[in-house]
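One chain comes next, on its own, written as structure tokens: the form predicted on its own.
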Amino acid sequence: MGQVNLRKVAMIGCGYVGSAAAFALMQNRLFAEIVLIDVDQEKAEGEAMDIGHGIPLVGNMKIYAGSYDDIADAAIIVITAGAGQKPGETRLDLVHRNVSIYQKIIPEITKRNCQGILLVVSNPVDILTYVTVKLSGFPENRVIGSGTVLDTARLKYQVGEHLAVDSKSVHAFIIGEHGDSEIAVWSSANISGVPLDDFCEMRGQWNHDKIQENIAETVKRSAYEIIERKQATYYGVAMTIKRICEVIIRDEKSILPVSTMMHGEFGIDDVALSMPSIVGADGFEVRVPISLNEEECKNLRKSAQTLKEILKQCDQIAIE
């Protein structure tokens, strides 16, 4: 990964998501150094102090509020900064506010000649991953969006609950946009190698299409439901950030549906969206050739088109 400190992570943005992610990373002791950066310096200092007080209970590390100068040698720079989704808003509604915030953040990162990996988390994550690739000039493998990793976890959780089986044994993906046009890939879903429909029948479940439709809708509505009740979602995405960081730092070569640039796959080009991908020390390595049925292919192209329409609306924003 070049001249980076593999034990150091930078968190840009210390709102609900950034602070929850910093807390999760501190607890699993993946990093020896966590630097928190926020436009509100006092907020960053307060979070660093609060999280830091737990250090004697987990093991020695350094957690502090810093500036962009502190990110130069970070192995991973996590960007959670931006406006949050309000009740009734879609992730795409945030686009103009957060693109303009990224126009300030990304040049600050490139100025420091950072050699680490950029992990984009702010919403709409696919649009902001694209914007980050264009603004940063980083090699594409080093710009990853958290994408549908959380949606996929939500899907596995719901299927596991429905079938009364360990969700870690559920193998299924949500792909496309992290948002309303996301696609649950049922055609290749399985429970430890057993096709999903067969496993459902083993559990006495027969109305497959209706059940799948309900589960996919529950997953899609999850964030809205949580935001309605508690104004923000942050624990699930904090665990997502922790997992992606683990995969990179440990060079796990795990398959995660992260958001990266598409170059012709499934007829989709010049847009970032989520597909199952091998992730390791160099960030994104290669997309996994998942098989989709005709309807899933059609919906994936539709999802890409939704994102492209939004990017067109950003034309007045310089992301060339």
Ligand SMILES: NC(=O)c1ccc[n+]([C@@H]2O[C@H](COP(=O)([O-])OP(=O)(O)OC[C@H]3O[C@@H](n4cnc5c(N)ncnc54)[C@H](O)[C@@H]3O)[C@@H](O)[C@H]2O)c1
Second form
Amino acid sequence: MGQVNLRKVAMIGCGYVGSAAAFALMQNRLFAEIVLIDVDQEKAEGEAMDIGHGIPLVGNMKIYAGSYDDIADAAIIVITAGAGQKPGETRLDLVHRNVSIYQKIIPEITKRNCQGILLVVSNPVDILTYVTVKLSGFPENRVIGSGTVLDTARLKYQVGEHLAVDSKSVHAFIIGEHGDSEIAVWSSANISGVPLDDFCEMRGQWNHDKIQENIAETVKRSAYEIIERKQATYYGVAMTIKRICEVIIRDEKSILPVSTMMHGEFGIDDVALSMPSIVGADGFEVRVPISLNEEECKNLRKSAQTLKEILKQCDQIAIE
Ligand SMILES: NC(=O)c1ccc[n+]([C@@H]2O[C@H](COP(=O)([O-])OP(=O)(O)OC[C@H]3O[C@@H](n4cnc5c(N)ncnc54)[C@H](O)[C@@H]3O)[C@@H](O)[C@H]2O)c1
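Based on the form predicted on its own presented above, generate the structure block for the form predicted together with the named molecule.
Below: every chain and molecule of the assembly, starting with the one above.
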């Protein structure tokens, strides 16, 4: 990492997601300084005050509402600004609103010659990751979308619940779009090295196809179900943001399904989507060559195609 303060993070957008993520980051004390920015300055100030009042109960740090001048040396700039899905809306419905918000935010970041890593969270996250790469001109390793890290956590949670096993022992990925065309990679899923089907049978579960279909659908529907009940999803994604920040700051080289630019893998090019990748101090390091069966490959290409169609519409709002 270049000239950055490894103890400093910036959060652009302090709505449900940004404030929950700032709260999670404050509690784990990964950073000594958290800068909050929002177009609604009072919202950023209110969140900084509220979260800051927990500092005496956790340990000393700075959390404040700032301006873009404050983010120049931040090690990670998390962008959660933008509208969220309304009940019944897909993530892709948000595209025009949020691309135009990014057209305002990204130049503010590049103007300050920031050397940190941009973590894109706003939806549709794959489209906005692509847009951020194009608008920022940053090296691609320094632009990461939170991608399907949350969906993968939801998958592990569901499989863990279903098999009554610790979800941390579940090894499986959701790849592709963070959205309706995402793919659960069942062909390589395992529980601590035991192939999933074998483990299911050990637990007295035999109806593999049906169970996998139900779990994948539950994962895909999670955001819709939560939004219907409480208007927004934020705790799960806040933990996702915290985890990605930890992996970067501690140079963990963990494998996470973050959204990054594809360059011909599986015949997919010029689009950002999620594949298991090694993430560390330099951001994205390398994609892990996960093996996919024929159907998973086909669905991954379809997912990429869905995103490309949306990007074509974005061309009309000039992202190059
Ligand atoms: N990637 C994921 O896994 C994931 C999960 C949940 C939500 N999200 C997305 O995160 C985004 C935020 O969701 P939310 O529920 O916090 O929404 P929200 O409406 O509560 O918050 C958005 C915030 O962005 C601010 N904002 C708008 N324009 C801005 C600008 N130009 N500069 C700075 N701030 C600006 C708003 O004032 C508001 O405070 C949405 O796009 C949502 O879909 C992503």
